[in-house]
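The chain that follows stands alone, in the form predicted on its own, written as structure tokens.
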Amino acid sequence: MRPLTEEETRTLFQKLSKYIGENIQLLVDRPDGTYCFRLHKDRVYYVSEKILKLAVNISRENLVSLGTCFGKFTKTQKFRLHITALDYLAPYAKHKVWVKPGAEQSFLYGNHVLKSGLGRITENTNQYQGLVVYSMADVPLGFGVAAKSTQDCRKVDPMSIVVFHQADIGEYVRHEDTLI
């Protein structure tokens, strides 16, 4: 377990800023203490400094996980966000999309969101902008990337893809052996 290098921190913050904008500062300086990001076996963990001080006593070989896994670095040093970060990113999301009840199950099985399943979308969402996907009952379901801008969504055919699937809470069941 080690701190992130400057390049890794930049890559992580660029990915997070696609979803939460400038609110990254709110993740680190929280009212309940200071939190930081640590790298362990190519995975980035979000952990409180209190727990971090206690974990120093555990050897790297014996440490399985620490804090909340936000994602992992691929072999090409790109950062892939995991669904475990959803609870921390959803309250700070700049752009959101709500899906209709009929499209929820399709999204949770790993499919993209079609225009026919789109309930609402935040104004001024650009194409390829990071989104947090919600149910109509305001329950966060996952992450996506806008395939079309807000203005384009109004004009497209009902079977067009409007949100590309990135991650969803169904991954807890589908990929339970590889999430940690």
Given for the second form:
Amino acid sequence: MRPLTEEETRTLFQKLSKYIGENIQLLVDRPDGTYCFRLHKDRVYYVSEKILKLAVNISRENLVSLGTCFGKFTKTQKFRLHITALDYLAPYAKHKVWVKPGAEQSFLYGNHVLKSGLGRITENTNQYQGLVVYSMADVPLGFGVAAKSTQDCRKVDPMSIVVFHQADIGEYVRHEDTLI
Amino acid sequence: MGRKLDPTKKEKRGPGRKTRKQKGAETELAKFLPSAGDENGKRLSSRARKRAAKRRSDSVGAPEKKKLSPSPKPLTKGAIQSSQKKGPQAPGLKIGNEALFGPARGKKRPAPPHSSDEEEDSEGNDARSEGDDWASMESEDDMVDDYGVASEEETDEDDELLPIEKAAQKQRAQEAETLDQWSSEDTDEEEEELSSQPTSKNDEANGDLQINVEKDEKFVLPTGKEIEQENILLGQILEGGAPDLQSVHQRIQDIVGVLRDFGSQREEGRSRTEYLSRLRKDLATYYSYGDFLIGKIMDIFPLSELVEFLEANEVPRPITLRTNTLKTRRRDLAQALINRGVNLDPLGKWSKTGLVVYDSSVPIGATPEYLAGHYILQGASSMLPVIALAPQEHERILDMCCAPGGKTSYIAQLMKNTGVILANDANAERLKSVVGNLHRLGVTNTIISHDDGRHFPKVVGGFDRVLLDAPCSGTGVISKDPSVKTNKDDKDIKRCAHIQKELLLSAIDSVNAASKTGGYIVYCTCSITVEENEWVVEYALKKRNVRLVPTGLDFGQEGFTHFRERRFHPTLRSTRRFYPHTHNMDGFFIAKFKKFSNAIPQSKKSDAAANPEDSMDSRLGDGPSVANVQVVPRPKVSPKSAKKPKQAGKAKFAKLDTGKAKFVRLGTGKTKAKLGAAGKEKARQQQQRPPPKKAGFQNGKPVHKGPRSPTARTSSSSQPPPRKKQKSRS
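Cool, the form predicted on its own is there; where's the form predicted in complex with its partner chain?
The complete assembly is shown below, putting the previous chain first.
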């Protein structure tokens, strides 16, 4: 387990800012203590310092996970955000999308969101903007990337994709093995 | 009043196709539906219904006969009147003749009339009421067989008499009537008599009738050989085929009934053990258990609960789930699930977050609420150890065997994501589900590690509370995994128990007894065997400075304080056992320890605990008696060994002194403490010896040391061994 290097931190924050903008500061300085990111076996973990103190006693091969895993770095040093980060990103999300109940199941199976399933979308969403996907009951369902800007969304036909799927909570059941 | 014959409505008779053709709903149904008041509301079989229908359809002929009877009836009270009988006689005779061909259809109809004159009246009465019957039977004469019985007998409601028996009955009845002519005044009376006769005959007669003789007959315990023979006779060989489960089940119930009231119900010459061994084999056969496990179960449960327990293991427990209070409330979750079509209820007043699911139209493990982490599927008994542990906020908790993460997440939610939890498991595969579950439920204060639990205090220690859900034989969750019935044997149980003991000691060592808010260890297993539960707890009580405390669970059965020949510490009453048949949750055992001292009792060569443990008053008795024994055979050695430290060099003395000092301290400080006998004896001796020794030493000349000094030196080096020997003896 080691802290992130400059490069890695930059890549991570770049990715996160796509979804939550400048609110990253809120992630680090929280009222209940300082939190930090650590890298362990190519995965980025978000932990509070209290937990970190205990975790350093565990050897590398025995440590499996700590705090919350945000995602992992691929072999080519790109950062891939996992669904496990949803709980932290959802409250700070800048751009949100609400899907209709009918399309909810489809999104949970890993499909993209079509115009016909789109309920609401925040204004001024640019194309390829990072989004957090919600259900109509305001339950966060996952992450996505806008395929069209908000204005374009209004114009396109119902069968075209408006949100690219990136991660959804259905993965907890579908991809249990890859979470670790 | 012409002939019934209407060419358009001519009924086809005979074996041809046209007779088999259906005649239309009204006519067909009329045969089956009983018209009101016809049959006194009795439930009839299909045959009876058909006959009744035929009777009704042929009842045009019957009223004629009935009209003839009223006039002679008042005159026929037992009197023989031949003249007036002529009217009914002719039809009576005719009917009587026909009746001889007609069968005796069981109890309902009395025996057909005898052809003698004297009986005409009553018989006439009888015949009248049965005129319809016989008339209907006349039409069925093509179906009458040799014994005068229609081949399509109904056997379901009436006695299962063979045809020849019925004919014999008939004859007997007729003979009886000749004797009882004067006493039979009413048809009813006679009918009753005649109907009672068949039953009494049945009682006497034959064994192949199935009669309920439970009260009269005692259960006969077949021997093993008899059963084998029986099985072979039935064409089943025990090794190859399946024994007849029905009879085995019946025998189980019979044996349980006998054993319950053994004094009166027993068979002479058969001992209780024979019954028990027969029961054991039958239970093993019926419920598919291996012999070892069924024996263990029979040891634990009394007879009244035994079959219930085995039955409960065949049925799965209800699905339960626990609300994740980090993300939602039980009320809101219940509402959301009900909207999805799940039928659920709160679990019980002992749980504020549990829900039990009766049925569900959606897969309960894949609803959006599940995926959002609002609940987790967890067995009701798995919620109990965490309730017993009662973790507080900002504590450090260790969960030694955490997979699949249900208990860990419950601990986290009780702590509101504060503090730190170290969740450990030895199985890497199952850790994946731990990671998944904890992330899904939004638990952030947990470190997950993959290590053998026995490494624990070395890796990191000083926890406030530890939860140990030890790997066990799984005899409490047979309903989840039926293979446990056959694949567990003595070796497995002992191996499990060994690992559990080691894990429990590690868990105890990982706790910081001086913790401000904690110092508790909860040990639980999903097993019901005493070897894995009470023994392990007893072992820990002996080996470490812990004591049992109440779990905080107000329901559940208390743990055993004695079991067969073993006796456990009385505080084991505070442990709890749960069973599938009494609590409708998986079999479980929970014990809660409080650690009161961080010191680990020294166990030297022989593992005898030599340090004080305040709670163990029961060990007081051992000291004196053993000490006496020790003193007598070795009077010389002990003085020598006691003196030796004085004579030996300062270094040795110093070294030994600390050892002695320890004992002396113990001896003086805590007389009531539980000491190994050696320790006590040592203390006493050395209490006695040092003053004179010291005196001797101070003088500069120990009393009897001169010639012995060389030997003293040699034996001084060997001093530790004699001491140890003494200890080991105790």
